[in-house]
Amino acid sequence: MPITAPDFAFLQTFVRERSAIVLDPGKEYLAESRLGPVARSAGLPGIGELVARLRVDPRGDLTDKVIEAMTTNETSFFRDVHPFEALRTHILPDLIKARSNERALNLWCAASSSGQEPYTIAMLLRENFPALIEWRIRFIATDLSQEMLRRSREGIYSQLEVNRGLPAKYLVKYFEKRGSDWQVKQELRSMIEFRELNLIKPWPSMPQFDIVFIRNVLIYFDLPTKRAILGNIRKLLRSDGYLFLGGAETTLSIDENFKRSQAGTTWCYRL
């Protein structure tokens, strides 16, 4: 049964208040496709009954499952390629030179989904900058979904997932076969600290970062939320640090404290 207008209006507010994700009119199909399985797993006959449960108990376990289902978790290894090439050829060499005395780097991947982006960066570090093994590297990856964080910590991916963007030489070098799946080797998994963080709630204490990846996330938020998130990032980004957004995202007309800067064949943002 299609979702009713009152139920969709409730979900728009419910999801917006808890994740800042904006469900525009016309996205009823998205709510139906993603929340139908949540309703069935909870033993409910449909989305109407799911919404009724949320109205009565908006803070129960069902709430977390609904928010996780409505969060887009599309990702892949070396997604879009160019940002990682910029890291390898321009940004990391410059930062290594600038940090040669302190010999420390801090990196953050926000909204890291099932972990392919942070593991891509970890492979890039190991493959191209072996001297960094002697440095103090703090690498944090965050997401609001407990399920995505669990998957990321395990680092287990299907054959289909490793076929999406991962070079064969990296698969052989940095993964181990686990039945029909592949698991990231412990040496790589131990490099990354996976933590829960909801971008619209108070942020925990974090270090000053040299590099921040928050790609393909801001597009789901309204303008005030984008400004708040960029303002928080600005406080955490070192004065000569680098911010990466998605190809369809920009700081223009949102936070004028950032300037667009070209790095190789891609763009990033600096203070």
Contents of the next structure:
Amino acid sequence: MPITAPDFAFLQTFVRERSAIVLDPGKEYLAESRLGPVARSAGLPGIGELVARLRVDPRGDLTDKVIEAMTTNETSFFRDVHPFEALRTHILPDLIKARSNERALNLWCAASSSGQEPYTIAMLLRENFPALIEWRIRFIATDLSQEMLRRSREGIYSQLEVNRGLPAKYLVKYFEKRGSDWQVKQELRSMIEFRELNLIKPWPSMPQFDIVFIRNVLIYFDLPTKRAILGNIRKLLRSDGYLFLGGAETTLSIDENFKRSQAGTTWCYRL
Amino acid sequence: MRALVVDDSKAMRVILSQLLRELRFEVVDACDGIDAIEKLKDAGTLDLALVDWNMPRMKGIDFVRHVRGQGLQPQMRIMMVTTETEMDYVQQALTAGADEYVMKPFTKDVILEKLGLLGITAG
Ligand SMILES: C[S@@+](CC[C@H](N)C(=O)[O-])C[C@H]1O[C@@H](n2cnc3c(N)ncnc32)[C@H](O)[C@@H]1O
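Would you generate the structure of this protein in the form predicted together with its partner chain, following the form predicted on its own above?
To see the whole picture, the full complex is given below, headed by that same chain.
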């Protein structure tokens, strides 16, 4: 059943207040296709009833499910390849030199979805910089979605997910077969702390980071939200640190404190 | 760029060949390992081979061993495209000299991303 205009307007505000995600007019079909299943699994006949429930009980159990259903979790191993190549060929070798006294590195993947992005970096570290095993590495990955965090900690991926972008030699080395699925080995899972973090709520205390990945999430937000988030990241990024955004994202005209900088065959942002 | 597609299923050969042609590959195809070795003889230089595992007469893995063992077409990147999904098969393929491994069923993006890993980009 098509969603009514007042119900869609309500959802726009509801989702925006809780995740900053902007549902533009014309995205009614998205609300219908994603919230239909949420309504059904809650035993409700349709979206009208689901919205009615949210109106009377906006802090109930259904809220998280609705927000999670409205986020896009699309991700893959080695997504866009170039940022990871840049880490391997330029950035990590430089950072390892710069931090050779401290022997410590802090990394953060924000909006890490089901975990493919942080695991890609973890594999890259193990594979190319084995000496870092002796260093103090803090690797934090965060997302808004409890379900995505649960999946990430478990590290179990379907055949289609490991088919996507994951080099076969890494599959063999860093995964174990579990029925028809594949699980990331404990050795890699234990490298990463998966934590809940809503980018538009106050952030928990975090260390100063050498590398921050926040890719393919700012695109869903409006300009003031992007600016606020980049401002917060700036406070957490070390003065010689590196920020990576998604291919369709930039700091230009949003936060002029960041300078776009060539990183191998792609761009990163620096202070 | 030139590619070889080896699969005993005609439908699969058509799908893969079409996908590669969209990427501006010139495609040669073969229906099993023996046929593929035959086709290699006068195919000229090839950049890529997509190879199924289970085929009559000669399996894909034996084709890979033959090609790598004889040092034929050393520049050719080999990607297995197969319904075999056990770890042991992936390992065997890599040991034999395959560069990548795709498990069927796949989507077009899967192939594109894997080609990207091999440094082969669209267009
Ligand atoms: C498209 S995925 C990006 C995954 C990965 N970074 C990548 O580029 O492949 C977007 C993720 O952002 C998360 N997200 C959306 N709004 C968020 C918010 N306000 N705070 C934190 N995470 C959010 C979603 O849960 C989703 O997992």
